[in-house]
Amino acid sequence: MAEIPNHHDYNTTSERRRIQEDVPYLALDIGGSLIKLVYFSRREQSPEEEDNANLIKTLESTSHPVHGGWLHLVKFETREINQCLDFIKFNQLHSSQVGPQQKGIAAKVKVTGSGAHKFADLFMEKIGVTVEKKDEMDCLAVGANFLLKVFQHEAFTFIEGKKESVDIDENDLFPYLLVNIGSGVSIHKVTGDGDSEAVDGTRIGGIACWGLGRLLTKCKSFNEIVELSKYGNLKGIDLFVEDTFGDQKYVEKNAPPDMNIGSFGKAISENRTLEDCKAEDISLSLLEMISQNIGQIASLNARIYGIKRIFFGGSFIKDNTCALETLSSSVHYQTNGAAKAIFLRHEGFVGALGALMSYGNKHGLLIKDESQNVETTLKSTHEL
């Protein structure tokens, strides 16, 4: 396996795609904290989009070249739903949802996630669009299959602080576990195209981390918590074996002194207050604790179903070194090396891409053309 190049400047070989002119091309995944929007356009960026970039700030915007155009992946915070709708309206992303023979009929847009129900009326009120709700669990598996089969260098491992690409063989992809870490965590057993089952999950995921982190550190965003964690020290707040035994010889003989045995364990000191704890240490301990819990649940399911590959997706893992390290080490330890933690580069867009695929192959949407390969560049831009 080769180390993955920087996200901003590596070349990739993308299989040629066929997209018809009248393909519906907009889909969204609206979760409790983030909106993930995907759409197709004929140009990488239009002049209108360039002007719009100064008006509507996105959390993230990436573009992937496909034959005849570009597949765009965009993120907003869910609390900025009106900004998202303004983005759709400004760029007329919903206009192609109605064909030339259907004037006067409300456009239909595929939407998954909790927001498909919560904001359905708002879509109609602000941009005249009818929401077609898609099952979130189904979309996740479909989206993951799409990413793993279509995007080159999509999967990677995180070993000793380095991302290493994983080659995916379409003929040897199944079965696998998909662990999607969003506001909550869902675990899916995927055994084939259109064949998946939600087998487990936990409510202790991204939203729990963000909520606790906001209360404990006053951080205003999840990204702030992740950034702070890079400067934290677990020994400043967690309890380790070496902290619990007075007999050092006993410790060295029976257990590793640096084994973590209690997240936030040192916070129980009677004389210690929140003000005595560093926000960096709290952030790191919180991320490590939640990631460790998710890794253990995923590993138990891998052992139950005899599965050796666990793919992790969801915005929780984006640029989250602590989560990548902890999930990797947890899976390796809990399964005695029998299973491997693998991560998705487009981690947050799994559900949205699954919703996009629900338009169906009858439109010729992103179907592989085996006859020719084209050298392209994966371009990514970020606006924070």
Second form
2 protein chains.
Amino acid sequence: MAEIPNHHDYNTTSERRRIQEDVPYLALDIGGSLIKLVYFSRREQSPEEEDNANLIKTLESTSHPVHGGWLHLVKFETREINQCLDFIKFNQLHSSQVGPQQKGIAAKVKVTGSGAHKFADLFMEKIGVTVEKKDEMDCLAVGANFLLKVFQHEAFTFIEGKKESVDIDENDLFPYLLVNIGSGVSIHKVTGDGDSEAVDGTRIGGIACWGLGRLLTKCKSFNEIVELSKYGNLKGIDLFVEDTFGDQKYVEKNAPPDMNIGSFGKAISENRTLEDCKAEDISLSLLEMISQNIGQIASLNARIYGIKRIFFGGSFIKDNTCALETLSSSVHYQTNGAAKAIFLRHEGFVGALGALMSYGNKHGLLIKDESQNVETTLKSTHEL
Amino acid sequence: MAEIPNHHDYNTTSERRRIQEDVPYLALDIGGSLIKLVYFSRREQSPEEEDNANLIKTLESTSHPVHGGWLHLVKFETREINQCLDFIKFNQLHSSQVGPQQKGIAAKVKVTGSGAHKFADLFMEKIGVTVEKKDEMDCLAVGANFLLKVFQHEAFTFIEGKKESVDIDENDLFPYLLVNIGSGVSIHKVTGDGDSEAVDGTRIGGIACWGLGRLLTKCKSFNEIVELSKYGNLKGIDLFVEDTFGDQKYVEKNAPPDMNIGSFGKAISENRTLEDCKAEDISLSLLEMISQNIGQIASLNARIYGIKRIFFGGSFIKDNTCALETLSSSVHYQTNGAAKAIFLRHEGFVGALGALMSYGNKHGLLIKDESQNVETTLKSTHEL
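Since the structure above is the form predicted on its own, I would like to see how the form predicted in complex with a further copy of the same chain looks, so please show that one next.
Then the entire complex follows, led off by the chain already shown.
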């Protein structure tokens, strides 16, 4: 654990004033495995502050200029919740809802995800903050609408190994299906601003993948599984048509020889033990199997609701070439080309941004620049 | 491998005559992991024959009286294909298509499943038989129609741990969804005799379960995984609402505390290695996760096609309490009670019986008793 400065280092009167003038807005999405923290502030971090902040162990940290300020996106592992609390304290983010006139009243912070419930007491105890719980399902749809309307080049397709930006026409966005792949998978039918419904989901998502992957490969993190998978070969562990039918002539005529017909099938056909298998092949097979399944369930829902665009978010797809490729081909195959898989660049922060948007109406935030139509639309319709 | 009698023991002229008079009809479904062999003969085995047949290692062997004869259902592991060939040879089943006048012409046997292609040469080489390949998808629907119309009490539901027979009204059978869970899973929309379409499927079926199970538990067979699962506890390895939300009051109000939200999730939340997990919990978690997923995909298809009865077959569900229970509850939950999961007692033999039915029209078989309407119906509509 990185050492962080003592309380008195930043708790001076002048520093307080500076922070009060800035009033950053903070929201979190605390999931089963990851914490996604987002905050909006009107000023950029100074290099000195950045250095200090770097002392805290984050999984990921980026800043983006948005209308009149900066949006900061930070990730932690849920089991490192104390690092996250230190980060909030160190950056004085928990003062966000306390104006100078409100001293003595506990600050409130918007939190979504299952951890909003689990860690509410810890937030009060460690940083004196009240957690305002936000419904996860609502936050996801709001966050996706925000990303698709505010960030240029937010959406992309992944075809033949290449990312390609998709232009989003705000007036032709709805309806779409949002598939958020985090620890679990939730599927939302989004039909307008503030108009969405969680219609399906599956338990075979990130946590099942990481759980199985950990037991099978000893990888210590989900990212490790994703990285390892890049060196894997499905033919080393899965069963393909060419392995099974044997009759080469038949295969050529009737079935693609490289069609995968059994994840982990070679464990059986070749009498393998775990020691006989390569960890990189196992990682790839797990990711492929789970992505294929999510693509299939999403596609079936798209068919039921007559929807043509499926947006995928959630940390599962981050830097996960196998997932991007498999989800794309699965949706194409399952819907006969009628629906398209599209991915969100800020995939992991959908829920947290939705929670952040809930400051919108009460405080006249998030994004002050009134000349932006986008913001106005979001503000007028998104009361969480 | 059991020793079987020498060729000359049963290859006498009188024995030949007996077999030729009987003319058993033989069909096989050779899948990725199991061989399902079915034959129809007009006489029961003598105790002596039965003893001899018992020398051959079968996984399962039952006989059923049907109109004017006996239907024999036998199972082998695909990797024990030589046992299966010995069984055919020993019982002289391969003479089925050779009448006395056809000496010198190689017998033909109807075979479905991927092994029909893979092992065709082996059949010729070892027992001098030509394999007549039958389309697997067609055979499954035909076999299910046969079972549902010919066998009384073939169908049952599984509710609160109890099997309950479902009466099938022949005139109100269609449409239904057939979900065959073998190595892979195929889903068929069956709208009439001889009228069916393979509409979906998933690769996460028996082979993925057995493959993962083998790597994780060292179980040597799929049955071992099923048996082990009966001593397992999902709470030992999966993540439940009560583990995740922490806030007991919230949970009681908003979510069932015993709702499973992450298969293998405790591997992560409790930093487990494979050695820290019980093989019986892993077996149960795998079966439950995979059954739940199949139930979900089947239900989504039922919704797409507006179908209310989903029949499940395939060896995966055999003696598999977890699968029966989970498929039932999954279908109920996913379709809001609109569709029902129903199971086939002869679950593993659906495809093989379909292949057997294809003898029907050419030879005036399978079932000779002309007083049976069922048979007439099947014969008139099922030309494979």
